[in-house]
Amino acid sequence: MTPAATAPSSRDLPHPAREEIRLEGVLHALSDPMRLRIVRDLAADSDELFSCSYFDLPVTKSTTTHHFRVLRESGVIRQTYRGTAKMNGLRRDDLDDLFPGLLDALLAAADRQSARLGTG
């Protein structure tokens, strides 16, 4: 990460700058079913920010934290503090600019798979 993308204080979280987001990092982040579920939920209302506790994931708190960190460090989401809560938002504009149509194609494929399997 460039110096501009590093965290200037202990309350700021490091995020890659737009030009540092790599396709293989995004695909890796979205290859996990729990992380894909988080992104699908964020994409459903991409203008809103949601706290980590909003997501009812069937994993431990430490595993949930890991999933959010992978999504943030790959550039898929942006996390900011609001009080003591980490708020999460999809970096749709960055992803759409860098990889046009990728996010929409992946989300549509996930929706089709979910319908086919009768899940989430």
Given for the second form:
Protein chains: 2
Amino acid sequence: MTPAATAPSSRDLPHPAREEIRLEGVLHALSDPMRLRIVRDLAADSDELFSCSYFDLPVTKSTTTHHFRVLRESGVIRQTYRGTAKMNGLRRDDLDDLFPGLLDALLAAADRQSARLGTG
Amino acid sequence: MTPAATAPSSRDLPHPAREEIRLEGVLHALSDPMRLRIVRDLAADSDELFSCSYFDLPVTKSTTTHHFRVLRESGVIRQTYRGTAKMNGLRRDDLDDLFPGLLDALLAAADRQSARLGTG
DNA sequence: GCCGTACTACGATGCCTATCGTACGAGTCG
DNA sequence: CGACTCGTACGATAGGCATCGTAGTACGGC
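Moving from the form predicted on its own, what structure would you give for the form predicted together with the DNA?
Zooming out: every chain and molecule, the one shown earlier first.
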């Protein structure tokens, strides 16, 4: 009965409402190198959704799951199931509404640091 | 032999050099509510220096010392002794040079959240 | 129905950290 | 010198968290 090719499955995941997103939580989520890297990758193609397995992180799958959950529960990303895959996208709309300019400043800062350190 | 009234004493404190400041460290430092509050207070009067005891935090002095050290070691604040007092100031110059616009975006986000939640 | 893939749940482990209390050092003022 | 203030150092404690491995669930295809 799947209505369309890209429809989310019945399973759904708990996300904080926009008003529940806390700055401290966002900063904490982004203070981990692995999670910052994920967010930068997501931001590189802001209109696309990426499955968890798209990211080739130097940690096990368990740990990857953990990081994606932290990002979701802090309100940084949105996750939806599509079949067996779990698609991830930045919550840019909500973050820009709550904290205008913050996400861009953070991403620019991360880019700048990467360029300076030659790490990406 | 104190050369002038506002001269720092002989004791000095280890600060990271500008190039050593890491974005992840800054975000981690600011992800603690107590430290975010300190930084917001410091930013309110950016040209002034404040002693540690100026901040009336709901924690003991030991804990306050700990938070100020985290802020200093992450490169967010600069600390200098002046007599028995330890003066604190934002490292706005260094942060603005490394991550242009980031500090302002963070402070604006914090202000916005405070206004929204009625917490300051 | 069966298998493979994608992700999760749970338990363990070791480290980090926010907090406290107490004891101490550095400076200032009488 | 002696007392007082400001902040530090150290130890303890409790909770959080990044990581792993293994076992399990959900979904899609054969």
